[in-house]
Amino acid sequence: MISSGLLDVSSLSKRFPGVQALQEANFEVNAGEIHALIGANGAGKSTLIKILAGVEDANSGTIKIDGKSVEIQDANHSRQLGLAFIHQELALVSRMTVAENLALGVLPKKFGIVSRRKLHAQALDALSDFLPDLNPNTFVGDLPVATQWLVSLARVSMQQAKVIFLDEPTAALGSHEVEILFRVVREVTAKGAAVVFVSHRLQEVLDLCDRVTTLRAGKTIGTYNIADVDYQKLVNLVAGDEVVSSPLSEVQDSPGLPILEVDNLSSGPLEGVTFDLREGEVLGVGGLVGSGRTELLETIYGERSVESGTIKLEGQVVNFAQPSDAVDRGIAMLPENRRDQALFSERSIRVNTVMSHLASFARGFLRIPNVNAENSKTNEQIERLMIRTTGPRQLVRELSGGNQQKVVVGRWLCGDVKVFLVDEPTKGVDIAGKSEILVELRRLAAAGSAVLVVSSELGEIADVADRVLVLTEGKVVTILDGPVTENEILQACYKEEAA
């Protein structure tokens, strides 16, 4: 049953140097329901949640908790409060085990030395409820991403949280694995604890959620009952004004000749993989999570070893010993973590756009950097992409997780790319942005590159690809001519499974 007042934010505002991230929005979360928070990157969402994690102070509003007024001082009060948050990045430590990462910070003690004993049987009752077969003595960097989910609400379980924050939590999970994580989000709001559920992804939206509000530059549009809307309504609400088109508005011509041909390929979790990749053309990759996909891209790009099997690039046989040896050749890679692999954070949009082509930027015989080649560059990548930023000179940390997403694109498209791998695109963007990114991997084909993509949603690379090859893992289960629909990729990784 859910009763009101646990969590009540009014007219909360927030401003940064020439931006208004928050402008007077109002939130409020009731025990015992999963409500929706939604929104465009840059509509307000991720400034919201950090001040109510106390990263972050607010310029004016007021927050309300079992309706006392509170100002959350840090992260710690924040916690104290009953407030917990699990990020797409989830805190946990891949080298303890995950008991430790159960009790992190909290570790019990007997005259100053770890009790283990009291730790694996407080681990037993934490995820008694969760994943009753897990061996608290496993190490988290050996669990899959949905387990590593499950044991992170767990521990927020374990600090008795009164709102939880879920921050894109399907993102790298495939069906199955977030029928599982939908269950345990019902049963941990059946004992009156709050979900707040942050998500790009619509459908799950409506089928999870009891509420949800939309944010929109920094305003709150309305919170509705989820029977009062459809996903139509909540694409107008998340878009406003903005038309997103279909990323297939521009038709592809004919692929041309194979570019890349890879020939039963064995590495890691891939086994005996065959398929041509041709210039002019998308080819989605599709599979369950598990299947090798992204294990897929990194042996084509040098950071997995060949085990057998040959990959040949315009003809020629190619076992690239490094990433760099890849991009010599003209590859690029753009993976599903751009923040740790992709991006350097703290430097500018124009050290990140320009980095992997500096040579070609330099002047005179010292090669001396020619910051206004430069910015003309990156100016150039910043209206095509549409990135929504102050100018070359802003920081990658302060944009939106799409318009970084398009910084990594842009570096790219500096050069002269024949192959683009592409990890999870898409990943965390909003859906104006989504459209964006995918109208330009078809421009990429377009204009003569081939295209390799990756997504987890799988109505994604049926919307973009030409083709689709469907791994099953490890194993090439088949290879669909477009145009393909999601039931028809869906089936065919589910077919291979069942048999």
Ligand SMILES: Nc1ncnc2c1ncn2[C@@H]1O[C@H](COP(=O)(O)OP(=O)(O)OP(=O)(O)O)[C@@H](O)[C@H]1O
Given for the second form:
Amino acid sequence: MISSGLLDVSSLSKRFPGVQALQEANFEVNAGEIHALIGANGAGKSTLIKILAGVEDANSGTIKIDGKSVEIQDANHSRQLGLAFIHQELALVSRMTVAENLALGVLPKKFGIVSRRKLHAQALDALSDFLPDLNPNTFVGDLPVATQWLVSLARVSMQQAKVIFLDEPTAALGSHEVEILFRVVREVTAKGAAVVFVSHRLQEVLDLCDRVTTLRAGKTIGTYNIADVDYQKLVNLVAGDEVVSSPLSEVQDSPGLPILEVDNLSSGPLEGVTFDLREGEVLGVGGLVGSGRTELLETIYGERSVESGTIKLEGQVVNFAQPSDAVDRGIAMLPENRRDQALFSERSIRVNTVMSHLASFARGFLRIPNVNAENSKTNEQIERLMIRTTGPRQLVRELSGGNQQKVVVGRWLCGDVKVFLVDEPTKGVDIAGKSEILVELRRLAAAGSAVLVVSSELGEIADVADRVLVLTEGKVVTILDGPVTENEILQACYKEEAA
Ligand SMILES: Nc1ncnc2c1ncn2[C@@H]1O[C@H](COP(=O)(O)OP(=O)(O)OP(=O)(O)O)[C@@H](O)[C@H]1O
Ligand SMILES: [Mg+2]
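The form predicted in complex with the ligand is what I need now, so please give it after the form predicted on its own.
Whole complex next, starting from this chain.
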């Protein structure tokens, strides 16, 4: 059979110990198209992409580029073949500057010698499109994740690749960055390149892509024109027969007394923030990237110091010097950047799940760990959050990106906590897992805890929150009483910006 595809992957298989990550998967990409690759956590999307990137070896299968069979040797070879990648785990080097990062792999050479000046000029040019104010001499490690991501985008767009793979680009981005991303993707495809787009935000797939291919448990379920599918169809393709439940079924009638009172709080970008959080409620925090949402959680948690104003917990003024003090008082935090801040990837799922509650699993005077209890607690979380794994002993680094995210959520669900501070809880998590996490947040609230949740997916906040606090540039614009729609939150975010 002759294929007109620019990239043609057929019968690709890959086995890891205990799991068939890809099983005779097929995937075909045409020039100039935006092609979505979707599927549940652990379906095999990143594995497929890593094989094309020359990072993993396939066990069998064929790959054709422009109709010609290729054996991809390594990352360099993949690049020479015209493939470019932004992987799920960002690959920027934080100790290097933006300009140096942009030059990695695409170093401009003059008679084999790297030209510094040309490098700088190229960087400025690539950035001018979407980060005109960024100084190329900034160290990447000093930039917010969303900006780092845009730097990666500048880097791949400099490569003039035939196919650009974006593995979950939008998980780290706010609505403004997503707009920039969409613009760049449309520009490069208009020039004839193809873009492969992995996302768990199915509405984005409908908004951006021309075609969509679904993987399930390593197999290709099908490829469809976007014109022929709708949101519900995509949900069914991803979730199969898993149930996608609605968090609102768990709503509590009337929240209780304020458990946390924040009064005129200033710290870093935050200016005079005032609100209260009540027992039994989920309070959503809406706002654009850079509005101070994460800083708000970090200040309450003792990770940043209070510059002025007060925080009261159960009526008592608190000022935590460090997060462990907050933990001692029954406050838990799910950080956005879980890979760096919360996961021990060389340890098992069991250790990662029970780590902050080790004492409660230890028996007797000598505190001997009770492995059986730990295992059953871990299995409970694996089941509840549908973590795709060979079992509690599997190392976290062997899990797919979304399943790693779920491990941290699971850890924190089994704690005994009064106030939950939750930053982007469903980041990287598939559609069934997302709804399960939102349901769990509602259950925590129904059991009397208070939940403060930040999410860039405003629809998610609308689904889960009793009230929504909207932050813009560090200030509270308004607190919306529920039920709130996604659009109302978005309008409140932008209203003050325009004013
Ligand atoms: N290095 C590894 N060792 C063992 N198993 C692995 C390894 N890498 C991936 N796997 C397994 O292969 C399967 C597919 O993982 P993959 O990362 O491709 O999923 P994904 O579709 O990208 O999921 P997500 O949406 O969560 O990112 C998973 O079961 C995962 O645990
Ligand atoms: Mg992945």
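As the structure is a computational prediction, the values presented were derived from the model and not from experiment. Residue numbers count along the first chain shown, from 1. Heads up, when I say rigid core I mean the largest set of C-alphas that superpose within 1.5 Å between the two forms.
Fitting the two forms on the rigid core leaves the C-alpha of Trp149 displaced by at least 2 angstroms between the two forms. The Cα position of Thr299 differs by less than 2 Å between the two forms after fitting on the rigid core. Comparing the forms between the two forms on their rigid core, the Cα displacement of Ser128 reaches 2 Å or more.
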